[in-house]
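Here we start with a single chain on its own, the form predicted on its own, put down as structure tokens.
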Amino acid sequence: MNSSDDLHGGRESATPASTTGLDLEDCLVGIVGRSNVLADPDVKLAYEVDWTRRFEGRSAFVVRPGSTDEVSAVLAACSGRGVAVVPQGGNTGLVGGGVPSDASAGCVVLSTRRLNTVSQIDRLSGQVTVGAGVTLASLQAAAAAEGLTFPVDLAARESATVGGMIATNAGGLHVIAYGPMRSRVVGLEAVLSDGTVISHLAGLLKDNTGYDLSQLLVGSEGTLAVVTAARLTLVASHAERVVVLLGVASTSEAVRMIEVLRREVEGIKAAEVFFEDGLELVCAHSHLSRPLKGNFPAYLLVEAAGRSDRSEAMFEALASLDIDEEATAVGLDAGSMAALWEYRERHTEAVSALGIPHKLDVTLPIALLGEFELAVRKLVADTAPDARLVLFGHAGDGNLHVNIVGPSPTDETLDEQVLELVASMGGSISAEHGIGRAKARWLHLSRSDSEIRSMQAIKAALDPTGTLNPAVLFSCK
């Protein structure tokens, strides 16, 4: 079985040369080299503004370590000088969790993109060890070369990194079949704020030897440690796939159909929903023709996959649902399936083209998804009638992405009202993007006071100096 030695040189932690008397920049240059310490404001800018353009801040330096040892030395140097560190992967986050803030002014952005090693895949265990900077697309390509796949999938696969996905417990398109990142992680290597390296990458499925620190770090948003490598589980690649796009009367009708399809069709791996207003936006932005002859209030995109053909079972299930042929589009080959997925996956870029969006990623009990959709539309229409609301998401797991364009990026009136609506219906204010800076002051809507105090105690124990991501997860107010 592969160890972590090929990823960080086999040492428990870095032992940098003495930094006594050196200023921070000289110290960092001594650790990672001049070319990997960025100080020019124009060069740093790409690391200081998040994908939505809503969150930004200024750093003293952007540092790009190339090994776990270098990460360890950078963190030791920063924490010893009282300098905050903001860990960053592919900078595809949507809640401001990977860019500087007022609370971390003068910080160091620690980019993990150079930690991009992929070990040889262990086919016997179906596992692989990868560096935190490996992109999802690169991981999927490495797995595919061995007839396997990494099943967590996102539209941002070309730039999202494994470390960032672990930090936010990313979910994506196939949670109903394979779970989020938490379900795929069987070991992590990470560095605490003082430079201490913790490494548990054996990948043993049975290992009851105390606290599972790896799982503690999944979803911690860079507030407890910097993930440098991960041991991940892969699954068999299923060549037989079918994708259907259905025009439906409502979200509630889509939810009812999902229940039938999951019961009748083996191998359902995605069930996505979007709406007529979003489809119009996507077609206009991407110059796509409409997928169906008619217009429908809602659209349900379903994919099934397996070792044998799933199309017959899918057609039988659709017949039982009595869906009009004009309300159905089917993809059976790679090209037609990808074409149908475009209508869903291009929503994010189309929304961003409208302006700077307020992106509220939430989960509802699936049975209440239709009720929430109607309620949030009314809420936005009543509160900000000039705002543009676009909804889409993973209906199979109750996750909707609420996108509001129009209000100033600093106006959080609608954010608060939407999140309070979610909480009142028994939902979660963050499904898969994390809390970040965007939702820190509303964490209490989904977590009790005792839970928040327990999380803060863990933060204090692992990061006593408050070095890592000081503005993220917990409100500074």
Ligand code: FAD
Second form
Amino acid sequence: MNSSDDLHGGRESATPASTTGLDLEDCLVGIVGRSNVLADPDVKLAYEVDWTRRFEGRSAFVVRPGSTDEVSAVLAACSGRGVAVVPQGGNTGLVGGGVPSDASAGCVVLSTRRLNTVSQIDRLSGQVTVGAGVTLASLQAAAAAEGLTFPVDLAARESATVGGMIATNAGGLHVIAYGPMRSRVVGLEAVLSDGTVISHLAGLLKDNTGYDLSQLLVGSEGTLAVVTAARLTLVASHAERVVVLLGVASTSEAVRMIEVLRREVEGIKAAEVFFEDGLELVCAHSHLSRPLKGNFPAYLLVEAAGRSDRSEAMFEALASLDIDEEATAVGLDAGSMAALWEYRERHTEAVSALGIPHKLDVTLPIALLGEFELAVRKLVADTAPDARLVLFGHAGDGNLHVNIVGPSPTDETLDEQVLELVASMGGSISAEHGIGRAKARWLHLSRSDSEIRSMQAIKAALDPTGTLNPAVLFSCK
Ligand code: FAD
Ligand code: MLT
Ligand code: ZN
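If the one shown is the form predicted on its own, what is the structure of the form predicted together with this ligand?
Next comes the full complex, and the chain you just saw is listed first.
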């Protein structure tokens, strides 16, 4: 529920949308057609409340352009009238960045979902150009049809869009093998707030011709431009997969095992962690039976994949780790592998079923992950004994998701304490979800004053009217 003032003060001097509403509406209808300008409050609502239900705000209109030219005309119309624009893809973001706020009151939500074209896959380069509104699942299906894989993966795949994933530099389940979204982007097309189109989609791997504007936009959370299309790299598909779920004594133990498995087993693609309370919650929420006979303090889910069978190497490595058979579940076929992944992927929805969560997505230096887990448990127990804390995450890259249910959505006391703890241990306050509105107040915990001033200078250069996502990333507090 943070509200931050407009970076440049532009919103204050701008004409409120309410007084120009009719003009703007006519103009938008002229650009995208009546059926793509949503004004009915009931219809707009789905675009105005975020996935967590913690962040919401009202818009003047939701606009659904169907081409880059239409995005350009919409942005020019809005920035010319001093109307803020909130770009939105699948609305699965978890930091409130894709929905209106107090700072963008009367804004236009620009939905990219109609920009959903997938071009012919270029098998020679292993690349594809897609519209920003293409969902991750559609992209994955298009790649699979050509025997290739788009390797960034996350549980919101059916709704999350390529544009949203680029804007947040989404991470997900396979960062240890393939990196985050940034690693897949070789070019972008995007529109600046004044309507200028910048396009660099040739996909040349060697291209040292000045500033890399595409990479600048990755992770910019809709504050610099609206991404309309992307040139992305694909990887070879791996037919041979093995998934194991291990009951372990602690996070530190899980981290030690990950180090051994990554050294001994070629093709480790994921190393995820969750805990007994989270597993219990998921099993109850999703009506799943428990995966192992016993209960364990922590669980480590590991996937390996390659062109040849990975299971033998995996079993040898597990034997060297001396893991009890009762503490091991193995998935070798598609069904059993998916069943093991469910215990991890269903955490998000199970937590949300408890109430509106405070979601803190942090990275620690991997050697400190175990120490952090214990420290954050103590912090929450001491500060808010009635709160429910559910931890899970991508242990292989040091990323833990800290979910706290109990404190009211506007009470940020614990959020601040957890983020200060993270910073004091040399971690980052946002691993993969972004800063959005949720963490704008605490950007200084992870970035220096000079870094923030440089980022603000870039924002001022590319979006001088402060039109795009005025509540996101920077806070004037
Ligand atoms: P939105 O939510 O619509 O927008 C997110 C941000 O991007 C906003 O600031 C918005 O203004 C901006 N934006 C959207 N489209 C554009 C565009 N075309 N141009 C410019 N700016 C734009 N995230 C991970 O990183 N890893 C995970 O493992 C993961 N798992 C998830 C699991 C679940 C069940 C859920 C609900 C979410 C998960 N997320 C995860 C978070 C979320 O899916 C990602 O942040 C995703 O990248 C958001 O995509 P979106 O299209 O829904 O973006
Ligand atoms: C995940 O890894 O499941 C996601 O990032 C979503 C979440 O943090 O809830
Ligand atoms: Zn995650």
